[in-house]
Amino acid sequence: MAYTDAKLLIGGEWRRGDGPGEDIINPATGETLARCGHASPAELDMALAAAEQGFRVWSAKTPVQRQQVMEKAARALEAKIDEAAVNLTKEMGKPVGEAKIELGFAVDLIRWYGEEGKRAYGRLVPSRNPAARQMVTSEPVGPVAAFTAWNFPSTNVIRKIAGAIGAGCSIVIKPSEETPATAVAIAEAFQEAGLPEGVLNVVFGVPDEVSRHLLASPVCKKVSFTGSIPVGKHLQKLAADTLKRCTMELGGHAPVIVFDDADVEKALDAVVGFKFRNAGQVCISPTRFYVQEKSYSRFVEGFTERAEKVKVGNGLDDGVFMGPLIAERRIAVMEQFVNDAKDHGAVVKTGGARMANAGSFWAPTVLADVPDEAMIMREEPFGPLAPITTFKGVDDVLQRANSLPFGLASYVFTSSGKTGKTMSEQLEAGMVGVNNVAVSTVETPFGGVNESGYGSEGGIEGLEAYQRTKFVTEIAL
């Protein structure tokens, strides 16, 4: 599966795209792989046309009659993991390693809401009146206008798609032109498994001006976004003009929090390759860590030994275990936050810089003596670096870890029964994970409070998304 220029999906054809365009970047090497066409405000037009369309035909479909084309779909993409993982690998620049678990867990994902949907599950609810029966049912919201960032090129396009597809929508999608070959894949997979025309529609273009443009219309019943929070806000607002319900996944500061009594070994081993996994550029990644006083030098000292442990390069070199960053642009982002760090009185255990290599590559970086008024404890790195600080006790650490308006994830390593419930009850977060790190799986519900966003993605509540009730009250003549 060579990488080739990244077209549009409209109505079940595939066109290049009538707007500019724009070219595709391999972090990695600066290269230029490929262009992504872009959709003209027709195009734009055209698709959600399209899946009106395909919104009527595919909601009258039984769930069984769906579960069987998601199913085709699922082992479509199945069969070709390993090439489409390469192409996921030049776009986006995490080892192919873990873009291969990416596009299983894709897989997965299909599968898993194929089934699910054929438990849209309605009730019957006793009436007061003894000659008429009261129903309440679920049913799909409508076509869906979805939009997606590029850290995940897989899993953020395919909680979209399967969500959806899974309720008995259509969706018009709206994948990172930075990573848009796995996208691309997804839908031919779908194709291949015989997807009635319009149902899924695939679109390229200026973000701004493509959000604007869908949002306007009166089509689409429902709005699903992964990415930034200024950005969900400003989809939020547009939505309200036509009162489309939202799906807000948005970012987060994730802390992890280690007392004294955990297991300092088990929760280096759990929290470093999780840090640097994807280099940092994970909504859920541990992004501030908070260690108990006498805990503190022997945690900062195990992380620095194995972040300096961490092979870096191009993803589709053997042994690399942390890529680039998704672009240039990123770096001046890191020293931004590095340096205003050391202006706080932090300390570079290692990293600290970018490398030498011919990409967007950072050195995963260990920050010691981090205070909280530092940037980088105030606002998501999304990138390899870890500021590490000391905490006192539980009624400290929790002030501290609910002072940001922020509420994604958060992370606990404790051998008190009694400590990991009053820190699961009263983190401000939408996941918690307690002596592990494990919060994203494809049957359990992803998203979070706050300023990270309301809504979930995956487990019965994402589907529950694309659905709305409706009461039916009976009485027989």
Ligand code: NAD
Second form
Amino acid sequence: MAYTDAKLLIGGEWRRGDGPGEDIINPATGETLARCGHASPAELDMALAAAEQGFRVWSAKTPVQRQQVMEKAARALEAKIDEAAVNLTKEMGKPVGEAKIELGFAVDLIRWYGEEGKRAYGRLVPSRNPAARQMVTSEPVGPVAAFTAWNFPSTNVIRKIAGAIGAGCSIVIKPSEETPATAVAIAEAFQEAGLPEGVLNVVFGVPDEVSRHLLASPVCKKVSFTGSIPVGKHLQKLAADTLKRCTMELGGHAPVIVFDDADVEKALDAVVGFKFRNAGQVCISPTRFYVQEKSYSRFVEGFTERAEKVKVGNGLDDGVFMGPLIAERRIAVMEQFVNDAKDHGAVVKTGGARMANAGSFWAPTVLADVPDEAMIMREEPFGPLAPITTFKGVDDVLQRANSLPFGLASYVFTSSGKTGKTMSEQLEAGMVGVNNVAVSTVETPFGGVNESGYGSEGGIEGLEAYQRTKFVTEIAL
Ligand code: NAD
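Counterpart to the form predicted alone, namely the form predicted in complex with the named molecule:
Let's see the whole complex now, leading with the same chain.
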């Protein structure tokens, strides 16, 4: 599958886009891959009208009919994973093996939501009036507007599409303009599966213009966003005028807490690869490492050794574990984090600089002795930087772990069941991994608390996000 210009899908029709469009850049080479079309305001109106019509058709289908189309879409996507993964790597940079896994997750998710849509049960509530029957039902909420970030060009997009479609909604989605081909490949799979026109609409454009346009309209009843906290807050304000419900999957700053009673080698095996996966551009990436005093030096040395072995390069090349950052603009951000940490007394154990290749590569970086005041301990770096510090005990580390306004993922390593229980209960986070970092699966809820957002994707919660409740009381005459 050659990398071609990304088109819009509106009302079942692929369009080049009447807006100005923009170049799509390969972050590993700096080369222009193709153009991403932009929707004009008139095309956005067409997408809204299509979603309104698509909703009428799709919500009238039975869950079994919807599941049959979704199963076909899952098969269509499965058949082109290898080709789509190459394009995902070209536009985003992650190693092609990871891109395949990500697309496989999408196939799994489409199937799961197709099936789960069949279980949108309601309930009967015993009535005080013997003549009345009281029913609570779940209905699809209506057309959805969704916006997603570039770091998981497939996962971010499919969580919204499959949840919405599985619940019986239509959707207008604006994936990232930096990684459009993956969203287009997913949309093509749904087209091939015979999804009725207007149920899935894909648009691109200038993000702020698109979201203002879509959210000003009363057509969409729900907004789902994956991206940064400032943009999430902005979209929530836009959604307020028409009182649209929101799901906000925003940034995080995951603490990793390693107690002296943990198996340090096992903890390192679990977290080092996880830190550098996707070059650290993961919202649940382990981000601040708190290691109890006796294990600290061993952890720092082990982390550094492993980081030095991470093979960095073009994600299409064999054996590469870590690709480039998404774009040149992120290099300056990494420099700022590292320089600030050094100014606060941190020691660069390895990395700390961009790499010489063409493209936006940053070396896997380990920073030791990083004080809590350093910017990297408070703001999300979204890159391959691992700041490590020590802690004394449970109270100290809980207070520090919970001191930020974010609460997405947290990780704890301990051999004490009691400590694991205390930490999982007391950490301010939507997801906690105890001796395990696998917090993102198809069938479990994924989402944050506090300024990391609210609402979940994945699991039954991810379907409920696209449903509304109706109460019916009926006296049969
Ligand atoms: P960003 O918010 O600037 O951009 C994310 C996406 O939102 C992009 O596609 C962008 O085009 C779009 N966007 C930007 N402004 C918009 C607007 N006004 N209206 C509509 N869409 C708009 O974030 P970023 O820095 O590029 O991406 C990384 C952030 O996303 C990180 O903070 C990360 O933690 C977060 N993220 C969260 C999750 C999660 O599930 N919680 C998953 C992935 C990424």
